[in-house]
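Just the one chain here, laid out as structure tokens, in the form predicted on its own.
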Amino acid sequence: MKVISVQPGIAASTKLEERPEPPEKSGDLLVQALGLGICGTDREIVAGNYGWASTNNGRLILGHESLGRVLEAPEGCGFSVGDHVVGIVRRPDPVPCSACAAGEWDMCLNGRYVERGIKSLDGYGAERFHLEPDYAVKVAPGLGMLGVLLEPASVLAKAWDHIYRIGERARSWQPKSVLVTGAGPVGLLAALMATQRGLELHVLDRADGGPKADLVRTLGGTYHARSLPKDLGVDIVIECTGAPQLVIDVMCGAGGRNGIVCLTGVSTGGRKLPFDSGNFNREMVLRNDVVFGSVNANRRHYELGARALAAADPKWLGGLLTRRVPLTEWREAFERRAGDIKVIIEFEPAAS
């Protein structure tokens, strides 16, 4: 079978290669890959800037945003042949820490977790792969290839879950509005979930218009190009770009009183910016504001993400998949092109 593999830490080491079929593994699902989503993390690994090898000769099978169809399922496992499934990315550490022991491996305390396609565990970029039932999540078959959006959706489901858990520290908290910064796949999924919660939506992105703006407006939201609206005073901000100056801007002035800012974008280090920490502290304290970071997801968040996708307009979701690249042309999926939102690799040309 064909797999996409890389030698982590070595740029230009990615290749499509032949590997033996997955050996039989008692208790696991055997899954036929349908689609693989590509994100910034994958591009960092391909560039040699990130990632940890598995035990396969210092190489790592890429891919953590999966979608597959079950070929074989053990009796009584909760899955059947033909089910569409997505594989959870992270596995708990072997100790385990108290968070991993509670099924919250996304909150791992000691960093000894592994992640498929990222850290020390082969990913889903293979024509067929094994998947433990405990780390498989069903997606509605009617979604077809749109099910590949579940991994990023799970990240936003976690962000929203934690936002509401924090907000409900005050019985009077009744959010009405949200600002999402960034209209990539993560930002647009954050926007979708905002509208599913009945919130007034604002989205900021650097693009002056085009499909991103159209997707926001279709949700009933207001699209802001390039500059952060002044005195917007929203109740919630979800920052999805990791752009250092924008991170500072949203922390220091985009929200109203009792506001919550959730940071989901990962910044590149090395750039120093002026920052009035004293005024930031004063405003945070006097306004009862909260800033927190969120990354990864556990099984509960995958399930919440699956519900959000199932409840969404499939036509709208389809607008996020701007390029579908066949496995034979896999290199094109890692290129950045104008107009891209979400790029996926298709393993089966006939898949819907």
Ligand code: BGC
Given for the second form:
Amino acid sequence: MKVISVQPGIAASTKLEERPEPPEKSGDLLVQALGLGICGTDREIVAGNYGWASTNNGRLILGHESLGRVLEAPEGCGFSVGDHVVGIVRRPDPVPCSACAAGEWDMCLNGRYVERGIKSLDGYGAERFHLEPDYAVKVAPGLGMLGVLLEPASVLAKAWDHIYRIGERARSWQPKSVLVTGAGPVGLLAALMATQRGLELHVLDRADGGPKADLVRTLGGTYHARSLPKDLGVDIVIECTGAPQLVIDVMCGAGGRNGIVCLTGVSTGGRKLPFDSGNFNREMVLRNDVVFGSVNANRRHYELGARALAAADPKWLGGLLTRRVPLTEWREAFERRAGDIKVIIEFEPAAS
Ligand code: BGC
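Having displayed the form predicted on its own, please output the structure of the form predicted in complex with beta-D-glucopyranose.
Next comes the full complex, and the chain you just saw is listed first.
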């Protein structure tokens, strides 16, 4: 079977290669890949800037945004042949720490977790792969290829879950408005979930207009190209770009009092920017502000993400899948092209 593999740390080492079928593993599902979403993390790995090899000859099978169809399922495991499934990305650390032991591997305390397609565990970028039922999530087959959005949706479901837990530190908290920075797939899924919570939505992106702006407006949100109006004073900010200057800008003033800023973008370090930490501290304290980071997702968040996708307009969700690349042309999926939102590799095009 064909797999997309990479030598982490080495740029231009990604290739489509032939590997034996996945070895029998009792208790696991055997899954036929249908689609694979490509995100910034995959592009970082392909560029040699992120990722850890699995034990397999220093390479890593790429891919963590999966969608597949069950080919074989052990008796009584809760899954049946033909089910559409998405694989959870992270696996608990071996100790395990108290968070991983409680099923909250997204909050791992010792950093020894592994992640399929990212950190020390082969990913889902293979024609067929094994998946432990405990780390498989069912998606409605009616969603077709849109099911590939579940992994990024789980990451935002976690961010929203934590935002509300933090907000509820004050019994009087009643958020009304949110600013999302970045209108890529992560930002747009954050925006979707904002409107599902009845919040007034603002989205900022570099694009002057086009499909991203249209998707925001269809949600009933206000689209801001390049810059924000002064004193927006929103209750919640979800930063989805990781762009260093924008991160500083949202931390230092995009939110209102008791504001919550959630950072979800993984930036590349090394660029030093001026930052007035005294003023930042003063504002944080005097306004009861919170800035926090959020990464990954546990099973509960995948289930919340699946609910959010099921409640969304499929036509709107379809607008996020802007480019579908057949497996044979896989290289094109890693290129950034104008108009791209979510690019996917199709393993079995019939799934759409
Ligand atoms: C994935 C997360 C993962 C993170 C860090 C993101 O692209 O969606 O599941 O935890 O990268 O490796």
